[in-house]
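Let's start with one chain on its own, the form predicted on its own, as structure tokens.
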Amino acid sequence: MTRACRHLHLPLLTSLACALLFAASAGVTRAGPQEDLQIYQDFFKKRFPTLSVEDLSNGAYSFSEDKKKQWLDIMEFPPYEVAIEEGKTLFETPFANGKTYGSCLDQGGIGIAHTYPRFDKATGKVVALAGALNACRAANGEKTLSTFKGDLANIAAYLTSTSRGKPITVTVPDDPKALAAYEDGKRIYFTRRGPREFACYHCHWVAAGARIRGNELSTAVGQATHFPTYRSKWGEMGTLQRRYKGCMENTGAVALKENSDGMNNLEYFHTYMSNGIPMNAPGTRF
């Protein structure tokens, strides 16, 4: 075990996870995607025994019953039903020269949301979902929308229920740039980040199952499955990219800009690692 992971006293974290977390961090590559993958899931599971990969995607409702009962209850009529509505309806009308959303999107946009984000060899870079909808508005002479909330995250509502129950199968082609994409995500994950110098695996995975300020913290594996979410605090459905910015900006860092390569990177990489986990959005958080 690395002289730093003995500073954090954590006999769960075994020798090679914790390799892989402090190589990724200094930006060095031990690993592919799908051995990353591996690793990573096979480090929750033996953590917590008790839950399944599927567990998981309930997230922080997997580490307290009493939570959990109460969004069981939120769950008998959740309030993501309106967004999905609007969604549909805002997916399906027209732009102004007769073309709709659906005719920038494979199966027309329906049971894919599941495989976003994906590497768009054209471009070289990683296309969310939220940006995948913009970039077919710009190319319909549509203006752009926030790609954190509003329009954009209800129509993702809407299309990701219609890949609920699919598993995540977000791929990493064998290409330099997709790589690329992949690791630099890896790399902001696992980066310090602001004044407190906090990284994402943090909370999501050294202090996951953990209570901070009365809330239990999430699992990395899983969470990505649940997003879009509607979030009691906003009021409204909120993309993965958002939920980033409010993280970043409770640690105190500078939060990453919208639908940027560095975005669209940290989603690929988080996502991924959720690989073969039923989606279950869009979802409903406290």
Given for the second form:
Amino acid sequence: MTRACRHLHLPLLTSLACALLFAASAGVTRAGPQEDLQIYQDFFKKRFPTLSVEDLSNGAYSFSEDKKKQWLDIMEFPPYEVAIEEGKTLFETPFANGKTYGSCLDQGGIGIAHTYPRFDKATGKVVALAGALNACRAANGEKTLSTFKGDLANIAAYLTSTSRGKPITVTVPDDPKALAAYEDGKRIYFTRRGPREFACYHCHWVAAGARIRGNELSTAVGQATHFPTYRSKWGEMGTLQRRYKGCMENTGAVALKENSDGMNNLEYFHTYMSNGIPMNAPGTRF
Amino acid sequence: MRKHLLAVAIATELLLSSTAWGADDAGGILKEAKTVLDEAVSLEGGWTSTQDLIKESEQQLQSGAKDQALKLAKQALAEAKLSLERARELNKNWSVPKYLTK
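Please give the other form, namely the form predicted together with its partner chain, since only the form predicted on its own has been shown so far.
Next comes the full complex, and the chain you just saw is listed first.
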């Protein structure tokens, strides 16, 4: 019987009914991350039966033959190549104290990008890849940088290139704080915001494949696989959190702060739903 | 009827005089608009249009266009209050759509 029911001091029969009610509601609303993942990926398998989950990692280009062709043309000489090279150089350049970014990351940072964001047991918080790089800078006495763009986005481009093709493997460990972070990300994802009262899900589930002006909307599952991405609109690399900022502002909402708990939790939840889909980053988008 | 109207007018006057700013004090209204907007932002419910109104009002105030500054400040405060109210409501009532639950 639930603790809540016991605290109400109800007669036995009423208490049993109360417990059943709580159990039933728990079954409906308290699905765990693994159940969520199944439901989310099945939704798109049913909705777009001709698309593979790998197709979903190509984002909106899976819905327009013409744009896919243009995109593939661009991919012959991907604009992110320069960022990968610059990112590699930055990644390998020692800090003033002689240490490098690799000293802060598992496997020296190589081939691990597909496992981010991660839950950090020591702090009880979620860390995204660019945030982990920034934390490394701070730990080594260096000035922190933007986690949206610039050097850290370029380093992230290099690191994700070493994970390309590996299935996204974000884990929610059996820790109440990890689950709380995941659930917080879910809350942010499904909460309406801004004067137009749009939530993330309004555009990227039932409306996926439809158009907003001239642009097709991509599916929620698969989006996280191709970030950081070189966006022609930006003229440079940007992280997934930079894209969130753009989306939020498009709805008229003041965006959450970069590398904040909210942004990290949102990225945690959102990336988790792409688990199993090969990493397709860095990416290129119009 | 007249007595009722008079009572409402007096109550309104008292309410206004009890705030830190007067009804024609753009600077004071802006200050309150910022405070309310900050609260909405802390609830992840701030609106960019309110930020724009505040910025525009400040610019008008600096250039000496007091009437325009006041008009914009009042608009900003009204928007900030609305965004805060909506943020509280939306945060309480979010849910995963039925097609994404069992």
